[in-house]
Amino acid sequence: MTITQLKYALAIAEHQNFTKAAEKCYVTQPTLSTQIQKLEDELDVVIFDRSKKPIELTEVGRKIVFQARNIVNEADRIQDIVDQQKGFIGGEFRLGIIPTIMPTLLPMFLQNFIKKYPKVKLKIEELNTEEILSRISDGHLDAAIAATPLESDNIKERVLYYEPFVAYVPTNHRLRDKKNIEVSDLDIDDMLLLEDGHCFREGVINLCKSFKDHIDDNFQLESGSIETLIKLSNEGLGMTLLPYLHTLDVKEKLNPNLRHFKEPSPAREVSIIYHKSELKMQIIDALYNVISGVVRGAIAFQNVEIISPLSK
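Keeping to the form predicted on its own, what do you get for the structure of that sequence alone?
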């Protein structure tokens, strides 16, 4: 039994297809099939049910793949230990970022980070919080940038910054004449929201719930992107809330629609998160220093009240 064979087994379990798994592992399909057959022969069990389309794990195969994932992850950490000991900042680093942070934060720090740490090969994916937690637990991500706190025992959170909520109030809206708004002014029935699955949506709902005992889940209108929410708001379909960094990209002619909250401003906590056993700490430290340094100049807010991204 070899680590390579276990990696092949994990790839097949993930893609449920020998050809796709071979492409993922950069080997030919016959090579991968031969190694899996050798593994099954050595263990004297069938790991994959090849009669099913897509391929499925057998009962014993599920147990083997679960253990194989632990073994492969721990084997990969040997190189991490060596890199950490040498102070080497390089190699592949898999980073997840939630959708409401990705488009504004990534352009702010990516070029600076690449220039400062050219030996790091960042592999970045846009994922929702649930997918991020799952992939960190499975060893498919080294770290992520998400709204916190997440109250996960296996995850460590390192706060990067606090990002206030900003109201986007279109012409002829009931709050249009208010220079600064209060949380008590919000009405969820008048609010355009992101689709279910976005933690920023949960933050907005939790913010509104603080002033209403009950909220009906049948909202007027939902969308998959903040940009679409702004367009719908401009059509007179309601107001919406934006993360502060998104307001920096709002067209100048639309700036009169922005309304800040009275202090303490409701805000989300944004952190770099990683598994408690993560060893690539030199890269995490590098990301933290670059991102916090860049954002510190963009967000000057201090007096904020953190709104949880978790459903209440």
The other form holds:
Number of protein chains: 2
Amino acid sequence: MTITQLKYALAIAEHQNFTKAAEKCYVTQPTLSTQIQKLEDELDVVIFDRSKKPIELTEVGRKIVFQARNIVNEADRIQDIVDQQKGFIGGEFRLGIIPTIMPTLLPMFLQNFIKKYPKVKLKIEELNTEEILSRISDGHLDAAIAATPLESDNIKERVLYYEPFVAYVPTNHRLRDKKNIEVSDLDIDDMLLLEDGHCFREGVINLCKSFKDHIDDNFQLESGSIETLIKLSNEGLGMTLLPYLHTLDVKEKLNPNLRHFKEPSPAREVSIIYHKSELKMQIIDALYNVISGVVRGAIAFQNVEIISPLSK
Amino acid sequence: MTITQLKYALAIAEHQNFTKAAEKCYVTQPTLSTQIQKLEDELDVVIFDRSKKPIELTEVGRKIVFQARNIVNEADRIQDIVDQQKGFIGGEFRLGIIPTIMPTLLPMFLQNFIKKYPKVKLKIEELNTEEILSRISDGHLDAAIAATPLESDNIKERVLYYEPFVAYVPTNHRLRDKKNIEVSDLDIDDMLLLEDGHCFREGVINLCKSFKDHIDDNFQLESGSIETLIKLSNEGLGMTLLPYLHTLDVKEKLNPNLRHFKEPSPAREVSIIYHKSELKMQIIDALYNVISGVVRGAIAFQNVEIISPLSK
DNA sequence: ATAAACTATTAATAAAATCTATAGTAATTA
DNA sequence: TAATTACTATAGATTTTATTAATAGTTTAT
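Can I get the form predicted together with a further copy of the same chain as well, since the one above is the form predicted on its own?
Following is the full complex, with the preceding chain placed first.
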């Protein structure tokens, strides 16, 4: 049994197709066929059920592939140890970011990071929290930036910053004349929300729930982006809540629509999260340092109350 | 990097000697030299400092070997998965047993186990708890039978039975006429103890401490085996405590010297313990089943109070 | 029936692991 | 200090293994 064979098995299990897996492994398809056969012969079990289209794992094959993933992950850490020893920070790094953080945070740190660590090939994907968690667990992402705490067993969190919620109150809204908003002022019924799947939406709902016991979950106006929320709000369709960093992007003339919360301001906790195996930890450290350095200049709130991003 | 190379590195790290390691790996010494060189070239680090006699690991070499151990362990589990799938119970299995359990428990289950699982090559070693813990951690033992709970992070415990302490009170001893002993009757100063390193000794000390706040740790009479304790006791040098299973071996004519405790009788918890990775779990299950089946016939105490085997 | 989309097999080749024999290198002993 | 011991490294031959291109075989869909 070789690590190469296990990597081949992983690729086949992932793509459910010898030919595609072979491409990904940069070898020809017969190479995979023979190597998998050797592995199956040596272990004397059938790993793949080739009679199914597309190919499926047998029951024992599933267990073997699961364990193969562990082995390959552990094996990758050897290079990691060597890199750490040499102070080398480089290689491919796949970072996930949730949609409500992506457009504001990414421009703030990306240039900085690339300049400081030119050998790291960052591959950034916009994904929602659920997708992020599963991809970190299965090793398709090295780390992600998301709202926390997430209470996920395999995943570690390291807080980057606390981002307060800011109210966006259009003209003619009942709260327009309040200088500082309080949570108790909020009413879910005139609140514009993001579409399902955004944890920022869950945060807002949790926040409103904190003062109202029951909320019937049928909201009318929803949107896929915060930009659109602002436009809908300007149309007089209700108020909305923005993450603080988004308010820095709001056009000058719309600034009078912003209302900050009375302290302790409700806020979301934003963290860099990664697998508990701490693979590529030196790059995660580098990201942490760059991002928290950049954000320190932009956010300086102390007295906040963290709102959970999880739907309950 | 191959699993074979990692195994070679582990063997060299263990024996601190290429030639001996080569023997253990059933290859010639040049094979190890070249494979380790290849590994070092590929990673571009030096793993072994050959200038030292005997050979030493470099700093990064230590980390790599530690990780190699993980990888090889995880790789071994593939065969484990296959064995489990096939219901195969066999192969070499290294079991440690502490000295105060070995002579009484081993004869009770060994025949039974060998008959039921003839393909398992049991290698049994008598070791104290400390040695057992380190050997399970580093993979030199597959499992062990010891007094628990041990509160060790990497090790799981599965309780086999509870074994009450029984007092051995020689003629002319102050407790001779008591039918049932109570913990408060005990006095560490006329108690014969095993030598340092036995957890049964610690158990007895903990038991005596439970009624006396302070004990100055200078005991006079100590011995390396329970047999000797009984003899010393017969000489009138004091009373002693025996694990219940030992009392079944006490000669007929000495039986009148035994005194059971009033319920709840102090007892030690005896468990099969193994690494949290659950390697060779099917053999551990088999051992568990055989031993607990055998012991169920011999021990039937319900109402016991467990005494910790750890020194505090 | 035929094509499309696969995986398996074959035979040749390239790459590797391993072996035997021996050279090199310290430390130890006479 | 020369010889011995106890190692590891190197060289060259050999065996084993991984990979490839070409192609045969299989299943599914049309």
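We call the rigid core the largest set of C-alpha positions that still match within 1.5 Å between the two forms. Numbering follows the first chain given and starts at 1. This structure is a prediction, so every number in the text was calculated from the model and none was measured.
For residue 79, the Cα coordinates differ by 2 angstroms or more between the two forms after the core has been superposed. The rigid-core alignment places the CA of residue 53 2 Å or more apart between the two forms. A rotation of 15° separates the smaller rigid part from the larger between the two forms once C-alpha atoms are superposed.
Relative to the superposed rigid core, residue 6 shifts its CA by 5.4 Å between the two forms.
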